[in-house]
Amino acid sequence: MAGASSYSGMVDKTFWMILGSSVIMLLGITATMILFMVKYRRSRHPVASDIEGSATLETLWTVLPTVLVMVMFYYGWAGFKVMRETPKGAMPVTVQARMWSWSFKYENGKQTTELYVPVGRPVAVNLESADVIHSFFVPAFRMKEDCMPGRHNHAWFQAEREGVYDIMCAEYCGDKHSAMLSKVIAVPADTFDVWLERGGGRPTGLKLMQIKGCVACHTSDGSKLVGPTYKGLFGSKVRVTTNGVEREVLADEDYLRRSILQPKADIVVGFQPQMPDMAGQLDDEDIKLIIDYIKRQ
């Protein structure tokens, strides 16, 4: 069966070649050790004696490992070269990582929390981080690249068969690192084209919060995660710390807007200031939709 991505088979061959070589070397060295233990045991050689060296053996154990390492290097370099050279015409998708969620933005502005891709077409992912270092890892595709704050990185892949594949973060990024999961959904090219042409329109308040990762830290059922819950928040009195001074504020629209755009301005008592600034990531209409959603909780 073909690999899930265009270069997963190449990566697997390199892995099995290195693993097979390592196993053969392990067995050979272990067998030699056992042979020496039996052949040169004290009962057979009560008096120690010198063993003269062998130029042939010394040449072999210098040349053979060197050749083996160079072969491993070649396969690794050849595979890395393919994985870093994005094919022309690849479909660009911006991947943004944040604690603790993924969001994906397509050329037409459509945004999703799962990565939809066409089978048989290369996809170029532009990797960004809104806060700390994350690592975009799709095990089935044999692809892993870092998302770093303040720096752009890239990778590419081509799904070779339909399916749903796990996305994970392979770089420890805080409390809910293990829950930073999403999916690659590979569909036939014509199905993908129809899906993409529909566009996204403007997402709902809840969808925006899912895309921007708000639901990874906040809930609407009253339970507390990394951040305070939305339930019953609007119109309530909130104890916050502002410039080191604790005070009580009314959770009105101005407070919610300020908390979204400048989350470190008023830190809710009992919580740490971990939320990244959202200024520049949301327009006025987006913020209004989010506030309207919070009002209803």
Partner chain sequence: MAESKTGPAWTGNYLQDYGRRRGLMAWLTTTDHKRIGLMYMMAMFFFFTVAVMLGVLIRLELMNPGMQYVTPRVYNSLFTLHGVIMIFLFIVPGIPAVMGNFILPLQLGADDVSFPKLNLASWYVYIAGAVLALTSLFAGGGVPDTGWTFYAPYALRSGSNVSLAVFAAFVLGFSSIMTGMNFITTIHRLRAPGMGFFRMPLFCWGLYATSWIQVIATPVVGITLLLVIMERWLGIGFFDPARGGDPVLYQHLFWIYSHPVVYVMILPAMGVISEILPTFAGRTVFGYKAIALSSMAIAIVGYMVWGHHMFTVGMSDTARRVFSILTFLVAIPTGIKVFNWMATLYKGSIRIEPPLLWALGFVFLFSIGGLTGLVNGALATDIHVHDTAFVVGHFHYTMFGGAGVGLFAAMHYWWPKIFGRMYNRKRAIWAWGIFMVGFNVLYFPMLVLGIMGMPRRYADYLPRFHTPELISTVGSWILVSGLILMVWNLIRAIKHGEPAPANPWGGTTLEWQTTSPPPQLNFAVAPTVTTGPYDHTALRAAAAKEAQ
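Pass me the form predicted together with the partner chain as well; I've looked at the form predicted alone already.
Nothing else is written out below except the one chain.
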């Protein structure tokens, strides 16, 4: 059966090769153990022979496993080589990871929370993280590479079949690590082209906050998650800790802007300083849209 991605079949072949030889070796070892236990038990074989060793056997079971593991190394390497060589002309997509959501940015500026890709065309992912280490894992494609803060990792894949595939965060990143999920949605190439051109413009405030993952920690209905709620926030008095000193501030536009760009400057009492700095992820117009949205809550 062909795999879901262009190289998943090759990875699976390596799996079968290694697991197959492992099962054979395990069965061999276990069967030999049991055979010797039965054949040479004291009641049947009362006098042991002291065999000190055998240079031939030692050589044999040094050389043969060496050859075997080198073959395994080669298979692993060959499959890996394909994964690392991004084909020319692959469509670039920036993957942004943060506690605890994913967003995807296409070349034309379109941003989404699910990764739409065309079947049969290579996609080059540029992996970024806004805070701690995350790992971009698509099991069906047999691909994984970490999203490292402060550096850009790269990987690529090509979906071979239409379908919806899980994206999971594979590097432990805190409270909602296991909820940091998304999907790859592989659609026919022509459908994809139409989709990409549609809705290229700037998203609304709420949409932006979904894409950037704000809503994973902040609600608009008054309930308290990892961060404070937006409900009734604008114009209220907020108790914050600034440089270790507790004080009360008015939640005006300046306060909201500061909390988005430098979230560790004023920490709302009762919460942990966990939010990533959004400077660089949002431009002025984005921030204005978000503040307008918060004002209305």
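Here, rigid core means the biggest group of C-alpha atoms that superpose within 1.5 Å across both forms. The structure displayed is predicted, hence computed values, not measured ones. Numbering follows the first chain given and starts at 1.
Taking the rigid core as fixed, one finds a CA shift for A48 of 2 Å or more between the two forms.
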